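Heads up, the chain below is alone and in the form predicted alone; it's given as structure tokens.
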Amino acid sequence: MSAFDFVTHFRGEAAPGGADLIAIDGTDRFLLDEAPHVHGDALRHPGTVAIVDDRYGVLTLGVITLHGAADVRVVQDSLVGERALEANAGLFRRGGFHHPESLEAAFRDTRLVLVRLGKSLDRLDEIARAVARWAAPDVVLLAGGRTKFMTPAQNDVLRRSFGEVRASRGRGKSRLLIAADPLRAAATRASITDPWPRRVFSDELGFTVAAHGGVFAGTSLDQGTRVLLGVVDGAEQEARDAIDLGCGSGVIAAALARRRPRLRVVATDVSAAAVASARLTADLAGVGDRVVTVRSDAGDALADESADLVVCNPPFHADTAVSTATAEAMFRNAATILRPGGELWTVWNAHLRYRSALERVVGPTRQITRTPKFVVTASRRD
């Protein structure tokens, strides 16, 4: 199948767990339909279009196939989205895109940037600021999302970096934000006075936490992690290798490495921003030599029987949707990552009732502590 078919369903790497996914939704269609109207000239020149947080590759393949864009630069925080794009590019036999190594490389001299909006205002701020600093003076940033999840605060964020920001009329369940007239001087000043990634020293932890925009909890210590860190010193005293599964900013990985000088820790996350944040947090905490960072989907890139201890504060949201699928994938992978006799220490919201799943997937599970909101359990692999 070589034609670009917007209603084709697909399987494999593009659809984690083998489920069917629809390749396009109303927001993708809206963005692709409006792109030629806001900056058609950019679509006709190679290397001047960038795509941010394309979910399944539709925006990237759409601007290439429908609008003739070439040498498209793609920024995808999620490894799942990156794999989906690669899989669909193979399915539809399309190339003409690449993933730059930095935001500066992604946006330098670009003229049109298409963005799928998520719920994080910090992520939007980091992207908008980078576009304003490095893109061409005539750049247009076209951001789209589901109307029910969009807020006036997103307009306010864009106005920090762009002189002109307006909202489209709604179409179906989607709406677009159009930002132009980049405020390069203001964005450059902000990068000096309030740079990304942010760095905040935590008196409670005793080290500095770093976080890029969009990383869970940012530079703060979320309540679940606090509960887990309060009891994790009792876990696997003889452990040599530990995994921080879904590491976020790397708080747990850095704390474990500081508390246990002989422990080697792997911090892993599906998010590129999280992995970069965890790398910096470990370095700032003085344990960068014993913390390795790996980008993976729920730990799928980690070797079997490579750890004595896995610690996990799993998400129960996929951006704006409530979902336990990621947590369940983490439990399955933890069972293979652990050596026989090793343990998975998990903190979870009490209402989720993960214990039966942990018993089934990993092994015998005991409760370590419970608060009104959180439960910490230890599951031993037999």
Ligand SMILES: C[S@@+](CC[C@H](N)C(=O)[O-])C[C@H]1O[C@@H](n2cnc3c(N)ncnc32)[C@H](O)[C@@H]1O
Second form
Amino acid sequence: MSAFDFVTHFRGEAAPGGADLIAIDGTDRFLLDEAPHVHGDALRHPGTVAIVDDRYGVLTLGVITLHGAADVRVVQDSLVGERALEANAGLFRRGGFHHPESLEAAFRDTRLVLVRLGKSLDRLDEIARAVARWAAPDVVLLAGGRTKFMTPAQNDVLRRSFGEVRASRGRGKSRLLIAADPLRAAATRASITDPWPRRVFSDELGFTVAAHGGVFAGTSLDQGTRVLLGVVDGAEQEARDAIDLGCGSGVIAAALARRRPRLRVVATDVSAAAVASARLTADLAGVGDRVVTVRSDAGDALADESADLVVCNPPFHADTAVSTATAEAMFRNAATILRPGGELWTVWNAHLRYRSALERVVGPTRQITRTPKFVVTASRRD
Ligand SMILES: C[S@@+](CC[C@H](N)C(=O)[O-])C[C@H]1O[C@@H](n2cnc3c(N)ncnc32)[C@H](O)[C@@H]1O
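Same protein, different state: after the form predicted alone, show the form predicted in complex with the ligand.
Next comes the full complex, this chain leading.
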């Protein structure tokens, strides 16, 4: 298939809630155009290229289709991105990539790593350290993003792990960062003294919260989550099965399981880093035997009528844009996951006005508490 077809026929996955997202943009094109110039030799050797946080698979399928790379290793935090890659790979009849189990397996002896930059500096730090620690000495990390979302702090993060860091000129709305000369000794030392995932004991919660780079709120307690945890003891006294929908570090799942010794909790998130963090948080909190972790898109992997209580602090961003689509997809799935009579407890920013959506998709909704910034509601499935 020609490069022209590749670009015009590439398909984006619908975002939760049915909103269309754009599949390929100038940043992906810039990364693909520059890759052969920064490390053409790596593209010619199987198993030496890794791709990080490809949004729809365009980078992975691009290095395979356009540059002949083989046996490409792919790290994607979002399950939505992973599914888009699989769907587009089917469309292009391309294999030649896999998702390794760990960052070590993803980066060991790689020579070219293409990174689609997100907002989180911690995510970049965890990735950069892993690359510096395990990749080949001649590795080049090429990271691209939209200029308006990039900051000099990203260069500083890369400088912790690489001796040579420079920025490209802007092209269109995008810019690239190029990092070489991995500081392996420093990265190895740092991963011992200041390791990912971070673990911080919370006096307020009474247990240790673990978080990989990029997980919402890191190891701290979000203000909205604090309000929700302040009232959730009033929910469904008889509940046996609960869901922490959009679990992040797993603070809600672990807190619920500790407060209710007979409750089983499923903690679910679209993010691989979040699910891994929630697993560790539950284990460190001593409730690992009653907390199951599942990666899902807005709870789509969870069985119908499998829970009496769903607890949710929904996201209101998709990438860098404010969006209520994911929250609404979560509410729809909560309605099917709940048993009749079960309840969805949700915390939301007061300005978001979720109440009518909750009434419509779940059922009768009452306000549990309200602060100047947040509202907690309980919605009962009839
Ligand atoms: C506001 S945070 C709450 C995290 C955690 N429950 C807490 O209270 O700290 C929302 C979470 O939803 C997750 N999320 C975003 N989109 C999602 C989706 N489509 N499916 C499942 N989880 C999603 C995010 O990764 C994030 O962890």
